[in-house]
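In the block that follows, a single chain appears as structure tokens, in the form predicted on its own.
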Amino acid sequence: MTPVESGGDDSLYAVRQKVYVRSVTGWFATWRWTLVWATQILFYGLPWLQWNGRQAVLLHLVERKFYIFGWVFWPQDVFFLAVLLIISAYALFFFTAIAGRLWCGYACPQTVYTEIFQWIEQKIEGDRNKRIKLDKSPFGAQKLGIKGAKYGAWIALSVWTGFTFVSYFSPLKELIHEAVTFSFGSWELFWILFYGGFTYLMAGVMREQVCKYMCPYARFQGVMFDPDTLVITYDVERGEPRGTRKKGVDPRVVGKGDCVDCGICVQVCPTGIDIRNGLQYECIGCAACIDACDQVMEKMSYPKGLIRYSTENAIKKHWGRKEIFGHVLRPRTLIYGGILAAICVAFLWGLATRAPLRVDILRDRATLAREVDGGWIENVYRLQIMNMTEAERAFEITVSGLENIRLEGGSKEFRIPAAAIESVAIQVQIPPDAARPGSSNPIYLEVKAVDDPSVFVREKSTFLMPN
């Protein structure tokens, strides 16, 4: 594709230069791979975990029930999802204000899967120099075999990722049976291929372009930073002027800074930027450049930390760790942290006090009020009763609110299966002299668990008297 020209030599966009990432080891690389393992064990493993004879985590779209370990959530519980999204947003604000793009560098799915795809690429095609040489070599049987093996491994991982993703919304056992018998439902097959295809596209093909051009967080992160935010920083005062020299040479003797201009910090960067040009929105905060630079400094017998986590104020004022961490607690982080803590406490309190029983009362619109045997007046109601626990339970319905009010046939007792909704029709009756003709009278219907009287719901309704 030819770049679109704007008047002269300036392009409206730059043609992509493929980034060949060099592998790196070190403290931050270890942490990054620890997060890769932790997140992927969680993602791929949770669908296989059983709880009460079912999948431990299952957002069952067909049944419209969300099973999360011992909890069963219904569409009416969407409030909890909204609060969870608010918590996620404030957590992002809080950690970004403290230490920049920690999410992007260590736990974002784009970063995690790019790391995995690059690892596969390195194992099959070799290190950075071998990959560059392979791409420049003429097309032949050997190149076809190597590239085919890489793309095949990528596709297999992507399809398995899509399959795992769908297993959170459709029972895993059913999916496995459908996979063995080639009988996938249309929506299941679509989402397996859709999610797997996007995993392949973003982690295998587009990579750094997602972080540079597609991710909105890269664009608005700057408003969350301040001079006391920890970010990956190149110490210009110590590093410049940069230049090559022999190992062990004192840089001051040759009139240079500590930076030997090896370019390794650029080679290990997954987005291909040069951190020595200052903080850039493309930097995802993975700290690969810190590990790489520290290794070079160690070989040159120079102090580590030429590239390090620091703050704008710390660099300008030559602060040490004590001063840097002393500025972590500042108005912005205290506000974010306070709001986040309050919402988390409210969320946990809501889960802990969540009622195991829910009742909705619907009047029978066809028969508002009628006279029955003995002159008694009867209203008909339909109760939608939700047993929100994972155990079958017996419930009893009673009524109160008017003199001599009763249920036709006495108190009602019935059983509701685990995590189920039952519709129960009841007839409420009162003597003709218990209320004025043509009036609307408040009554109370109570549904109580037989085995645990503390589990009950008392709902208000109205009893209509005919004229």
Second form
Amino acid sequence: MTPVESGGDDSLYAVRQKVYVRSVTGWFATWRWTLVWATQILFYGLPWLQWNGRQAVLLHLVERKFYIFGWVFWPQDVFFLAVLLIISAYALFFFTAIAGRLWCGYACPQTVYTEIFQWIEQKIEGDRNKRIKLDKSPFGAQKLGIKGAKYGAWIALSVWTGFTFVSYFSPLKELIHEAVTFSFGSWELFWILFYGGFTYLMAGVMREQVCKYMCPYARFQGVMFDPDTLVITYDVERGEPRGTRKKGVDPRVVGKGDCVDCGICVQVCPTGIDIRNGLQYECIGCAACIDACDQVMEKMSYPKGLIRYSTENAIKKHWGRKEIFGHVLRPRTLIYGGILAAICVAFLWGLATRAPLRVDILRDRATLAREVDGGWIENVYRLQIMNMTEAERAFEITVSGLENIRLEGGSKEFRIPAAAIESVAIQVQIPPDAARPGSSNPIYLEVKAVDDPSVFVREKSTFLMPN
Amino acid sequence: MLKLIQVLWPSFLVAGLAEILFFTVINPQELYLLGTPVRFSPLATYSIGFFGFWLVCAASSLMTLFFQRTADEINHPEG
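Please show me the structure of the same protein in the form predicted together with the partner chain, now that we have looked at it in the form predicted on its own.
What follows is the whole complex; the chain from before opens it.
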């Protein structure tokens, strides 16, 4: 947690504090904040969005239906969820192979919430030196006030985050009503506090320890790296030997490299490592050290990029931008990319051709077969018809596969409410001479939407003849 | 503290996964508790299910931690 202190308080390095503040306004910091805004507007905003007169995105646990914009997903659609997870995994592999831990540095909730919590901390307690001083100062009314304000703001944000999280699983409208009248369901309240509590713990207290000790991805990300992967790199050849020097002195004349050893790259690092020691598994790729170092280089009138995105090969072979980008396409990225693209296409195709109707046939187990009027033989079936659209729909059931086969009372029409499953019993009858006694015969049941003949399901079942 | 995290954290991750898989396949309203249908609200069943999974997984993590101790650590706990 505590970054390594840099040595010396030479006048040149008195600007350290300023650079630290400015580090959050660098090019990469802007990108990080853009991602914080984008992901959080999405996260906090999505439950408020309406669609077809309901919450646009609602993973309704009680109804066991996932509403996502125009789609309604059922437990039977778990296939899509599985494919989505595979896509996420391959996307992670793909981006990691190209440019390291992009996910960790810019989009991971752990990074994003830590960033927000740190911003609150900085606004209330002041910059790094003020915070160090405050923590060392004796306990008093002022310290209590400042700390209280910070913890208060953190708790408020955490509770809001927990509330938002739960609103993805329980309708937001009901939650708001419950919040206003303070009549939360006990489990809903529990999960709001549970998720909120974990947000507080992870972003306020644990921070980089989550990445270092708890994240499974951090442990195996190394296997996706190769010598052409873009990672945050300290240019040892250019920087060493590091050391202090007077401004305006040519470092080569005093036998030094470009690194002025100000230690700011260490101070801005959220995981507290020294990037100058080379690539380390703790590095989450946030690029804060790049922003910080570039500002120092500018101040010293040295070229920027002593710490920069580069590859192992590029540093070793002194490649420029063109050669680095020329090596982005290589077998590893092409294979990851190819698989990723193929699965994405399959996923979209599956989604586009997903039938809005599903039928399950169960034979009635009580009576296998029986004789009815006129010596006809009857089998009873139970059809589970799922109307997966958000409008009530009429379906017609027909039967075929045996001579003179019929439904009792002719073809049947059933109205199934929007996004609902209905169980329908049907009696199928055949003349006694249509099949051999004791035989089991394939038949076909067809369920077709009355308003759209292209929406139909044809299911095979068996018709049993008694001995 | 480290041991606590080592027990509770991996089990939390696996319990989350188990919860999703289990309740995707099984409707909580179709479960039976000691021969009678479960009468808790779905939300309660999901929640209890999650903590059940967590507990089981944590027990497994605890065993792993226990078996990782060397003979020396077991025989000379004070050393």
